[in-house]
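Have a look below at one chain only, the form predicted alone, in structure tokens format.
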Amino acid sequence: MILKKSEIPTSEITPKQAYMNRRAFMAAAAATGVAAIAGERVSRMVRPAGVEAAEKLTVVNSPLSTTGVEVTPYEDITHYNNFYEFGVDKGDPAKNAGTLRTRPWSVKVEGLVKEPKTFDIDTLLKLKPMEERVYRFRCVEAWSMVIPWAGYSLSEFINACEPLPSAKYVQFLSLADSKQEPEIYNAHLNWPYSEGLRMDEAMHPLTLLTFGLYGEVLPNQDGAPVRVIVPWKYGFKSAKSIVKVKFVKSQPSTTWNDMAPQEYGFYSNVNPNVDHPRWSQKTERRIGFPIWKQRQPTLMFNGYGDQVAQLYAGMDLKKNY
């Protein structure tokens, strides 16, 4: 049977623009004196109307990137989000978000460092090249998301903070200003919000410090302009709009975990085969998809085992949840 136009589901039309001009970004590329790199991505967004555009990022193709999967559009990632200081409900961060202000913005290092220091973001931005992952996000309530995220390997901005031999894990702060995150008191959580890894975790390959999303710099409502992502974890793990990274030598406290630490562990390892207290881990919604695709098995450390499955070896997972 042949479907017609309007039988077809919005979600399975590739859009007309789903993808930039390459030929026009390499001639911009090019008068800007950034030369053309086998591999260069050209982002894949496709934005909605009225919706202006962002700084572009200058990203490689990433052998990390996880390959055979739908991407989620770019609307749905954009305007379906956790981000507390901005409002509870997953919208609200998209209407909120507009007051944050990412320019200046600097992160600074503390704790067991050769010395303190401060990188401004712009410094971040010019640390290391860009490359896009293509990344599973997998939220602790049973949603999901395929996200291109653009930046590069945590590790190489701890190795330019010089950590001490002592520092045996690293903790996240994210921003907390009022004034700029109107909802922030609205969200019973103890601030700044706190995330943290075990130093093995965050020197992973796979743990990346990210900038941006489908080729542009992040929205302010997917944590700019700085963040963590960890693909194998919960996204709350993933901290967002980061203003100090410490280095410390206990396990540090991080919000969820201290508000709820029977729904909430300090690793959250994605498990299929450990239940949130109030849901099944088992399966997941992934947004973006028709409906009758939406619901999917989920994958033991989102399906990122054979990468990282090593760092916990001889752990009980169900107890180190």
Given for the second form:
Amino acid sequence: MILKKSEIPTSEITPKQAYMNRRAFMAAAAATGVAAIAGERVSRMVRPAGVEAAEKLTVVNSPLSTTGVEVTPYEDITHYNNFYEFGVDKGDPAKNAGTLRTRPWSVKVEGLVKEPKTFDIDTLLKLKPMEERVYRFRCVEAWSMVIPWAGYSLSEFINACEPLPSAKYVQFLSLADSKQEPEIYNAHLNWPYSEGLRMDEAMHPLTLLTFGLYGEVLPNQDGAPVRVIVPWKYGFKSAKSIVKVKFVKSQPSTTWNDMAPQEYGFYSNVNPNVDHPRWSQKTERRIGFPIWKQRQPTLMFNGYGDQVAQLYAGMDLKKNY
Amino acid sequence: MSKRWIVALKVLAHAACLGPVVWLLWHLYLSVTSEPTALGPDPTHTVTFFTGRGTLRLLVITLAVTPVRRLIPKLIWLVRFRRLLGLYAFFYACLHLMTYVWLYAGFSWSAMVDDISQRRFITAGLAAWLMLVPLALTSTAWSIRKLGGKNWNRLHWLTYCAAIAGVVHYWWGVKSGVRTPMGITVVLAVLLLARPILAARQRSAPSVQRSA
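Counterpart to the form predicted alone, namely the form predicted together with the partner chain:
Below: every chain and molecule of the assembly, starting with the one above.
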């Protein structure tokens, strides 16, 4: 069903008011006058100081975009974040991520590759045409969103990295810099944040190397300037603000799996039949919905089973959670 | 402390305890009528933590009454607020439980049985609520007479158990690495230590006025 061709990018069809908190809209309208609103997205005006106005991206439609879903408001996607480098509360990243410098930025590629390389962010932005991919996003904490990401399949980048056949896994390392991320050591995790995928998962066309959302470059708090999005896995598998990609022979050590292996498996595929030890994964709370509509059923592989189930054929998903 | 002052302070105490509930109901109303996100992007989570933290704070304040008036004998009148505070703690605990039954379990018995049997943080939370029930039921002057002061006091030691179970529930409920329950834990620990220390001090200085 989701392979259906989608119409126009959300960035073009979503009316500005629809994804803005009404109150913020009114406040901004009062503060800046109607002329400004006509020309600019108002949520930008309520952005915290230090977070620069987002640049537009040129995006094309993708047949891999999920259709028939209600997209979460921009305001919520950018003000309800787990990004421990900027604090552990959901509102912290939006407040604190202004100190992240996304230029200059480069991504080092190491390990089992033909030769180690470094990609500049501007090279990465131009590597392939940017696509808009609307994906469901399911956090292991049982909340969810629907986000119009912008990027291209990670496989395109991996091909450019020229990994050796011996590379079986790919590891992503996020920025760990207490100067730019002053809150980082308040969270007791092993830094830098590390995540990983099996090579076939990383090469799957749904896996997205992501540079933007809502047709604009990623706001800092959403993992700028470049992150991964793996829509059928719990959100923590999708590393943010990536500075290094390593191709390795065996399963890499990953941050949350190290922290609490019984709670966060290496695979962490969205699975309503395998509960988190502390809460049920059968349902989820949709962010931005009114309280009585928030509770929604969780879909196997977050609704992407048709495309990804074959990656796990023959595997016991209760053991390999 | 004159009767008039007590009445005025009681009105204030009621307002302080009910104020947050009124705020919550008002935002709930707003989220129904005009602004779906009046309670933030994740209203279920907001209501859960609002009522849960409210319960623990009120429990701890209730438990602080006795040590504070022992430490400062002039504040003996504080004891007249203890029942009110304790009952509000129970009220918040009921709201918290209702939040779970409605927004998490969706009124499904099987979901609740699953949770209670499989999830220790829910078991701990339910245990805390269950411990508060007899305390609320025996909060009347009639109960104190009926049970006798000593028995009543003994029963009401359960408040400590309920507060401990509540704090354990909080720790077990948050993600690993999150330390938000630390504040309330420290306060409760201080209160737990204060009781024996103050009691010992009282024994060694019998001139200090004794009261239950």
